[in-house]
Amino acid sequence: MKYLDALIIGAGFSGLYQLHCLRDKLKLNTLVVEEGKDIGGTWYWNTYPGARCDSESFTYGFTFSEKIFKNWTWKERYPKQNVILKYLKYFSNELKLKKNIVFNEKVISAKYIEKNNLWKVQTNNKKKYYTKYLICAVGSLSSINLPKIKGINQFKGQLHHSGRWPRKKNKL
């Protein structure tokens, strides 16, 4: 069991920046927990060929540090899919999250103990945290929703879902 101030499910943008403001911000003692085998969110589990962002680059960028916003050019108008993640990594090595971040678990409960004014959170990997504020920044489109289809299960070809892309195919 471990105890913490806050504890943020997701190390996509929402989650890192969340990170950066609890720890160096305000002092907490935080952790993220991301089910990936890297930060990024959406950016880490689409993978797809051709995926990119519909948004411009410039809106992507943190703004908080000079140093940080200066340091990084966006080469296009909509950045690809592993710039981004690029940029984040380099946001990420410059503030040095991955620190208070643990990969490869995924939280399967929370639950608000009121009489402790905690959560009590644990994950697929059997751990227990409790803590006083508990950050959800999942965010929408890193989950995936597959359609039920009558038949499928028969279906003799390969099966991918954008969202859950292979990693080592790329490519079809």
Ligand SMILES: Cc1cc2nc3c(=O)[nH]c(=O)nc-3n(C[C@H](O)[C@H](O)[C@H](O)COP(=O)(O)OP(=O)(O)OC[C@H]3O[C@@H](n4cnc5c(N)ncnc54)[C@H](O)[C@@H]3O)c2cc1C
Second form
Amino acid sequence: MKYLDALIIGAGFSGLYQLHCLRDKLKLNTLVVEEGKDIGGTWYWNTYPGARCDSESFTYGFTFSEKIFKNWTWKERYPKQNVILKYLKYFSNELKLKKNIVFNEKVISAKYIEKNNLWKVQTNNKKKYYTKYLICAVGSLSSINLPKIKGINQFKGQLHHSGRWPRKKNKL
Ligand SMILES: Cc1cc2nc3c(=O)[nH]c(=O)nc-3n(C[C@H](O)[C@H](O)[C@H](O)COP(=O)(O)OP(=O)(O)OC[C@H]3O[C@@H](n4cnc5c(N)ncnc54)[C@H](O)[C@@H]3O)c2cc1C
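Having looked at the form predicted on its own, could you now put up the form predicted in complex with the named molecule?
Below, the chain from earlier opens the complete complex, with every other chain and molecule after it.
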């Protein structure tokens, strides 16, 4: 059981920036809980061949820190998934974000306890957190939606979803 000022769900672009703001600017005791094994969110999960950004690279990054901005150069106009992931790792290292992130942990419930003015958050690893602020930076494109195709269970071949592409087959 752990008491926090702020708990953030998700370590993608949004969760990482929230961690920086809450921990470094507001000095709150903050923790990120992430289901994946590493940071990146969308760009951690979507590793299918050809995955890349369709926003121009110069618009797809943080500009609040001159140092972080100037020390990174996009080499392509529309960067590939692995390059965006590299960018987020660079960003996270610069701000030492990982020390306040727990990985491989999925939030399965969040209940607001009015009498204590606290959120009670539970995870699949049976951990319990109590937090004043709860930030759901869960994105919308990291979770997968499997289509209900009739007879899908009888299919004998390999089935892959673009959002859970097998890691060893992702060479372009
Ligand atoms: C192929 C692709 C291309 C895209 N191209 C662009 C583009 O060109 N321009 C653009 O602006 N956007 C693009 N997007 C959208 C992209 O998702 C966002 O730009 C951005 O990365 C979202 O960041 P986020 O932090 O809000 O959410 P995400 O990156 O989705 O991160 C959410 C995180 O929350 C975690 N999470 C969710 N639920 C739980 C839980 N219960 N417990 C623990 N962890 C949890 C997930 O594992 C995930 O890591 C693209 C998306 C995809 C899939």
